[in-house]
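A single chain, nothing else alongside it, follows as structure tokens in the form predicted on its own.
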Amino acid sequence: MDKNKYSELVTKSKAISNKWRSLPAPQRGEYIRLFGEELRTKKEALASTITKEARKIKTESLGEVQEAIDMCDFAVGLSRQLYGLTMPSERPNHRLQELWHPLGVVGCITAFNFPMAVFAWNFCLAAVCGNSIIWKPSPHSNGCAIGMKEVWDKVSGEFADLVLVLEGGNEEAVALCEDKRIDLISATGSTQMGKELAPIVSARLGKLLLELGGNNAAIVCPSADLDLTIKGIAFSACGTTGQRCTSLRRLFVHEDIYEDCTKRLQKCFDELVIGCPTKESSQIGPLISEASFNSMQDTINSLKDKGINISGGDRIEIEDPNEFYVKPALVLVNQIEEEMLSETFAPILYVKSYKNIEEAIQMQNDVSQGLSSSIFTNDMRESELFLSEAGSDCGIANVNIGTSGAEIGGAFGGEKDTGGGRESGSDAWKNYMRRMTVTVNYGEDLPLAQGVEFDEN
């Protein structure tokens, strides 16, 4: 890495971040609407490059192209709805009030599978919020990162630079980290990473929101609707070929229907098309590169070594010989095996009978992670008990639909080792703002709070 580029990369972020903060809000909000209107221009060109670069298929990737677009319209709302809290005050003639105000310069980490969204997450919000931001793109995405620096620069006229990217690898990423002139870490990716970028920027007080790893569960229940069950898991399972922080990677069965759902899920991954993602039909593209499938295939061994019960999983050549393509790997297990434990990013379904509704859940929230779950079932009380404080400790609980797939509207992230940040909607525009709170004294006398006294004798 050249530390004089570096070094004048995020010069430059700062300088413009101090002009771009004194725009009023709704202004900046503005260029975010250009920002989308010119998205939904270049949609098609960005969605094949999304394709070329992450693999994903074609009505995935503008899927994608359509959240960064979607967060632009957010984004443009709350332009206007950046509010502070006025609070009654405990003295009289005071004013008790909260204040939010940019932090700077946003250091943005995003990985390979949501090469565009994950950055509009941020940057939509962060922009608003009043902050200029750097974006480190996966190596694998680069190109996605271009296409989207391109788009604005066509909008943005001198404010430009509010996007620059740090095109590069683990090095980068670190720089960013340490350096004290980045007021917040926005690292999306493995559960790992997270472990190794945490303690740096910890080091030197930095703010930092995480977003990692999942190992997400659904529980199927006796009362589910299985046809619309078994189409959720699905996508849950396979698409995106299980690349998804979000895929769904535990499924827990009740003993009643077990063997009707077990059979139908496998009827469903054996017609699942897997081809050219680039191709109208294809359900599944490759995976992402040589070491996913090596990572994948390590997971099945030590499954097959314990003589477990595993359909599909196997290379399937299609096309480039350099690609790796997969058949889902259905895995039936009778107890909770280690692999189980953590997060293999392929995809690979393993599948236990249940007895009880607490028994799916204790299993379901019995892993480090706590990003995203689901419940199938038409019974009130299940779906209840398990969105309750005694159901799932996951960010994400859904009901009758899979894991994966949320909208921008909801706050996203999840708990314990996914790393408790939130993107996306809600209130998490907050995360890229500090809040300041003030008390005026509009009053001729000065009473200090909790009754306390200070005379001058």
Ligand code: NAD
Second form
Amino acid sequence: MDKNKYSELVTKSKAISNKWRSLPAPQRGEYIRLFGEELRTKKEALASTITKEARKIKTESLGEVQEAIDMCDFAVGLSRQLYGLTMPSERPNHRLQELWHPLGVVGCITAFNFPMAVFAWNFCLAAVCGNSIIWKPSPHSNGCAIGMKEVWDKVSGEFADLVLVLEGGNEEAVALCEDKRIDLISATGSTQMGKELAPIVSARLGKLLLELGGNNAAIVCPSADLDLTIKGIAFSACGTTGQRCTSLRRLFVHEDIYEDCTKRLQKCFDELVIGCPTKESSQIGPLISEASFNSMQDTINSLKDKGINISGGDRIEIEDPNEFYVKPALVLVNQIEEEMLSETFAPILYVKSYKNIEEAIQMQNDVSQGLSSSIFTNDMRESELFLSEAGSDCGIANVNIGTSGAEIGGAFGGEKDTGGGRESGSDAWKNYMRRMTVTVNYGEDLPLAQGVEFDEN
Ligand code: NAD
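Next up, can you give the form predicted together with this ligand of this protein, since the form predicted on its own came first?
Below, the chain from earlier opens the complete complex, with every other chain and molecule after it.
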């Protein structure tokens, strides 16, 4: 890494953030509106870049650009709603309230699998909140970052530097984390990455927003509508070739419907269309890399060594011999296997039967990650238990929907080893601002809080 170039980049970002933050928030929102308009006109081209780099099928790539557009719309509205509370003061003639101010420069480190949407989650909020952003994309998706930057440059006039791209790998990410001038590190990627970067940021008492790996589960209850359920499971487990942080990895099925459910699931898996992501008919494209394929095979071989029966999981050669297409694996297990406790970033679905809902919830929660979870049921008591404090321990809990495919309106993120961060909708914007508690005395006396006396004698 060229240290001088890096330092210049941060200096530029700091300078533009100082200028940008003094624009009224609704005017900042207007720039984001223009950004969203331009994304609309470039939707097809940007989606093609995602397909080229992340190898997503076309409809998912278009969906990802749509997500970025949705984030713009959300942020434009938000630019007039960065509300602070006003609290009643305990003292006469006093006002107690909160003000929200920009942080400065946001360092945004992103993963390969959502190469535009995660940037949009961060940038749209960071920008309306008055910050600049330095974006370190995944080495797999520099073209996506350049594509987004070009769109921003077209609409941003004097504020082009609000988005600066720092191409590179671990060294560049570490530099951002070590740098005191970076006011927030927002990092998306594996739990391993989070564990390595968090101590670096914490050592300088920096602000950190982590969106890390998941190990998501769904529970299928006896009352579930199986047509809807099978479709939801197939999309969550196999869509994006099992390479979403929210991909479904573990399935707990009630023993009364286990046989029927697994048979239908097998049929559905067998019928999935695996093929080049640019083809309209393809439902599953290749894995991102050979390393990713090897990691999938390591898990499968480890299961096979234990004599566990696996359907699928093998490589299929389609067109380009350098690409790694795989058949999604369905793994029926009689007990919780060690492999189920970690995230293999590939389409492997473990299925286990359960006897009662409490047992299913416990198995679901009994992993170190806490991102997404689902229940398929038409029994209100079961779904409410699942959503209660005794239910799912994840940041996302769905009823009659798979674990993946969240909308931008809600806060996105998870607990435990998923990192605890929240991005995108709801009040996630607060992560990109600092809260100032303000007390104003407009009276003629100086009463102290809690009735403390400090009179002159
Ligand atoms: P990754 O951890 O390999 O890389 C993510 C980013 O971190 C990249 O920009 C990479 O260059 C950087 N990085 C990785 N290791 C680093 C290190 N040791 N030091 C410094 N920088 C490092 O992840 P990936 O393979 O690109 O993406 C898949 C992972 O991301 C999965 O675990 C998935 O669950 C997770 N993910 C999480 C979310 C979420 O919102 N929770 C969203 C997308 C992906």
